[in-house]
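Taking the form predicted alone, here's one chain by itself in structure tokens.
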Amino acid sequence: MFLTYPITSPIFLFLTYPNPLQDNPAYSVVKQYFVHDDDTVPQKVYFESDEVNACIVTCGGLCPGLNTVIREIVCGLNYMYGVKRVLGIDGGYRGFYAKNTIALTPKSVNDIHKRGGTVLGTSRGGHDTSKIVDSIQDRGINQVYIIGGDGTQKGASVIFEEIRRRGLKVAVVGIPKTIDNDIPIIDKSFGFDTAVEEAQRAINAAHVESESIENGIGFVKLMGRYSGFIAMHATLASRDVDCCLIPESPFYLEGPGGLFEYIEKRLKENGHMVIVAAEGAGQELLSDSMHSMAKEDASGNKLLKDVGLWISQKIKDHFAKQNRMTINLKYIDPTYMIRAIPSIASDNVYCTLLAQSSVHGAMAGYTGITVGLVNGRHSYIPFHRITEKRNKVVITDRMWARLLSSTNQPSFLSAKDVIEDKKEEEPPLQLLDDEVCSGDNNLVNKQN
């Protein structure tokens, strides 16, 4: 499905101009590239190139690929549309009104994709809508590119609404950034592949440590405040993990079928094991979890306790009390190492596609949108669709089943959980003599 969000406000689209890409050697050779107004590159653009005064801001935590997106927005505006004025907002949202801007040119951003972090700096919080829009208005900015996660996109939506209320001719475009891959609608967020790749190093180190000592346990904590995608994919890719714990899948420590029993079983079988846990897993098990989850950081995220350290200590205490087995546990937290590295090749390509898609959309006059791949197609998605829910691992889906099969760990689901989930499942398709006798598939077979 190709989602778009055209500007319907009367302040936009009074006049359009021929798209300069039609004279660009890279695009003009393929005339069929320019098709409909709702495609990535329309025939008409809303902004004259020499009238564009664009700005870029990065908000929230670090993520591999931020500099690549910045670079490609600057180069895309300049090389494809001839836009010369691009500003970088220093220090996140508060940089609009509290810090100086940075002039961005293709020359100044040429090598930044080779570095981790963001050359513009970032921060959490600092969102004062009136001050931000005042700064945009005072500086004569008419294109705003906002790179950040779900909290940042919510802020971008508020900025867009205030700009529309004031009747300003400003395009606001978001580029979704979350290392946890928890933004809905889109296929995935940039930086995720890099995070999974780098997590392999930590898992491999944990595996080496665990198998080098008697009853060794390597415990790795990975990112994933609400969604366990990094932990799940890193576990599937590694093949050295014996147990993966994520926020979406409740588990318990003691008793039959609990984590302690499984650890003892694996140690007796193999003499060592590796556990991977997402940072949001098992928060409900912490004795003061309700108190800790009531607090929030500057971005509005719940402050979580370090579940990795907590579970690690619980494991040590359990086996010390049992006095039946001596264990040696090594705890590894590579979070900030993973966040700070440059993006790998696949993420670099994806960042380029997202950046160029955002540039095409802004030049065409689209606003209040986030760019992203939806079922493999470049799409413009309204902010409210991005911020209305969170993408999470479905533990009754095939991918989680594949993980359970790979690690051979218990699902930790109670009988009640399974029964309740089965009530929501659709009846399976019925097959008779290789002919599908259910729903639209039956019609397809008849047509064939």
Ligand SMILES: Nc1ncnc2c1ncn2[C@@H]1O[C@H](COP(=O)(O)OP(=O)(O)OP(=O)(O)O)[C@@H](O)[C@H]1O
Contents of the next structure:
Amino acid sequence: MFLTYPITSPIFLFLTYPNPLQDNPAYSVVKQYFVHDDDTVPQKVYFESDEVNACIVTCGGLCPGLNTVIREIVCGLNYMYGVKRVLGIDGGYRGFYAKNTIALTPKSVNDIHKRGGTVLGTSRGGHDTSKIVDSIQDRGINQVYIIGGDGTQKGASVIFEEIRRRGLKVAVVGIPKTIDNDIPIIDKSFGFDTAVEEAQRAINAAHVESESIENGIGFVKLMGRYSGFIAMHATLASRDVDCCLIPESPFYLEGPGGLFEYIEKRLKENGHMVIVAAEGAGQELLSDSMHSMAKEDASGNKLLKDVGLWISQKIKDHFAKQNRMTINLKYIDPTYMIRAIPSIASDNVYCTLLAQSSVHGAMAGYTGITVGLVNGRHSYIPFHRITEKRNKVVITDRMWARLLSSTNQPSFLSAKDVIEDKKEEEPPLQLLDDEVCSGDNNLVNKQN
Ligand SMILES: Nc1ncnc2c1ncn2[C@@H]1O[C@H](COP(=O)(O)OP(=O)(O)OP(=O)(O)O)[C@@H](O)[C@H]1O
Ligand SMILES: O=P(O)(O)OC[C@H]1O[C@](O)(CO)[C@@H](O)[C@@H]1O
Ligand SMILES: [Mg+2]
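What would the structure be for the form predicted in complex with this ligand, rather than the form predicted alone?
Below: every chain and molecule of the assembly, starting with the one above.
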């Protein structure tokens, strides 16, 4: 099991002051809030309030809850620690050296959590480590809050290394953001639940459309570049989906056990069906002719071909050619709609806790860390643990099996695939009563 709290690089904890929160009415009543390094609010802080000069930057794609995190960092610093100087960096990493900063106060951020997007703007590319650290140094910034996905956390890690190399007393704290939920170690990324919730509206529309016409097929494309979590959870939540395609699960169209055969069967049984595909699904099947001119975005992420349009056309061509049945396919692409909205209540709570955790960590002098929930505990995780791999749906895990049994779709796996995959499985967990249990990674030993 991953032990988490706190695994950090406490590079400058030798000088500390009493935490001003001990005089804060919200915290002072409950003495056990104040603990040593192994829990939530430190007794000692590294920074005195009036010496803090913080900045916040948002990078990568949009995600519901970005504004909530920004708001709660500003308010947390101000209300909990009396920090007055917080700068917003305009437009992602390049904003450190190419643009002006925005002064952030509790008043100026008061309502921003009700809006989608990020009030600071965002960008891909433009990470120039030495220019960024020059800017941090020139502006006298000593706390850097960096909100973004896997690429952003890699960028934060090199900024942290350069700051350390220059011997600067600057805390660098990452807050992980991605609707794809592809960041490892943490239980879930903020905005994910909102994205899944919003995806329901598209799936519902696809269902209504498809069941209203003969042999109707509703096809919904959702985000998920390398990881199909949004598609998987949206499918499980909806129950109207007959087939879910994700990048982790290869599939094929023609022949026995293929998608076309399943579609025909489903239409004969039910008269309509809904298919959900994550944007990264089946990329290996798409022809090179669908390549755009650019192969990568400004951050070096591979640009994907449009799997939704491609499969839709293939389905239409197949049934037209076979002349076996007339189908009516409606294609819905809500891609940007699921991430450009404000966060739902549960994500707002999560964002608030992450922001407060990041503020407590930075004030305590922790640096080179990303904050996150790990097995239900708020944790400080060293950057390298977050950036070394990507969180993906494991198709031999129980969650994917649950999906397959809920949709009844084919697994698209041959017996040989299953056997080969099984060889790589971890040894099963041993239970106290000698039962053997395999499956979800989160299972704990049974006590009674
Ligand atoms: N290996 C890296 N080293 C330094 N900077 C990086 C690295 N990878 C990405 N970045 C920078 O991080 C920023 C965001 O990266 P990217 O566009 O990949 O989004 P992300 O943070 O992964 O978010 P998402 O993929 O969820 O949209 C960009 O400004 C990019 O230049
Ligand atoms: O079109 P953009 O803004 O570069 O972002 C698209 C990508 O961003 C993500 O939403 C991740 O943030 C992916 O799911 C998607 O492929
Ligand atoms: Mg990314």
